[in-house]
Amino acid sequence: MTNKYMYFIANWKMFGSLNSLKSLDKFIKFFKNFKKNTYSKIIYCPPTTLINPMTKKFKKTQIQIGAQNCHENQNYGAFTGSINAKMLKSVGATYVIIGHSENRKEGETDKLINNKIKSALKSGLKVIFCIGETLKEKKTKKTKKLLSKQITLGLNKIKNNKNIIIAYEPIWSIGSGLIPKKKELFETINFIKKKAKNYKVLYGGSVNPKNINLLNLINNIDGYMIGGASQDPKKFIDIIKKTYN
């Protein structure tokens, strides 16, 4: 339970068609009789081919939409299958996930989601960076050297870190239904705020209603990046309730 401002990133993933938004008139109702939306920040980041869709569908809500991922490159030019930020922004984003491991495991660099970054910011969009360690690096004790890496490469020459929120994303825990031990939780998001003074840190992986109480204890979480559990509106709908209440 908590009374502090808290975001709720809504990932779907390569999730989604327009018959899905359907399903969205359950949590918009909700939100609008939900007594603590003011204490919550919503951001919905669906596929590309939904940002625009779901922009008019949350019209005249507070909540907010976000892209997945954005091509480095700020203006137009010959990339065939990308989109940058500032066509992100014309159709309705005002934020976007970056460095997500998923897209890290493809090839992104730190010095690629440093320059992905830095065009977000310049187009306009604010930016979710995300972060986090494989099982591996876990198990060799290598986690806040990785962490570090990332946050020194990733936000190097970057100071608008009002327009940033960091997601602390532990690989290992992305769909495996584990969570990071308490203790261990706590201990990480305050490395990272320390690295990174001033910025929000959020929690994301496998982040469902089972186990939201549990992270609920852990009182130095901003809030969370939730996936699977995002695209059913009544588990979404669970895990902000169980938040506040």
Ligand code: PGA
Given for the second form:
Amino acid sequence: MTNKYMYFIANWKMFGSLNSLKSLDKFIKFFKNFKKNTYSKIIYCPPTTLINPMTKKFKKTQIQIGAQNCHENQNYGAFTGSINAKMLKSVGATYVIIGHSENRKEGETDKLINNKIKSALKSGLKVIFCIGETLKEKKTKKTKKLLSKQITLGLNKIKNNKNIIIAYEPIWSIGSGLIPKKKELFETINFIKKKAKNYKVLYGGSVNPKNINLLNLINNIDGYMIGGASQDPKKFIDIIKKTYN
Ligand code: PGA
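Let's see the other form, the form predicted in complex with ligand PGA, since the form predicted alone is already up.
Up next: the whole complex, starting with the chain shown before.
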């Protein structure tokens, strides 16, 4: 039970077609009648192909749209296959996820992530900045060192912390059904908040209706980034309801 202002970010990853938008009716109906909606911010991050149609779908609601990545270049340019923050904004995005581990795995460096964040902020988008350790880093007790590095380099020369939310997503927890232990997660979130002062810090990684009550016992988390479970409106609704029950 909480009456805190909480973020719920639906990260659809590379899933969804125009047909999937029908499933949002259920969510829209729920959210309209949801009495606690003043305490919560919902951000749907669909694949780029669905940003604009989703914006239209959510037109009369408070629900916002985020993109899942952007190019570092603020201007137009000869970058085949890429999309920059300005273009995402022009089709209705207000947020963008940057530094997700699935993109870091493809070769995104901390420096590139830093450039992307700067570019997104300059273009007027808010940023969901992802950090998190691998299982090996966790087992060898390198989590804090790694998070420290990701924060220092990722946020290098950035002052605009009102427009950035940090999402702590341990890589071993994404899509695995595993979540960190309560005490451990509390301490890691605290560590991030000390390192990145005045930032909201969310948790992401296998959040679902079964473990949400447990996660809600950790009172320093400012919200959740939800992958798999966010594609099923029933599960997504359940997670939100249980947070405010
Ligand atoms: P998951 O994904 O909820 O499916 O673990 C979270 C994420 O990658 O943002």
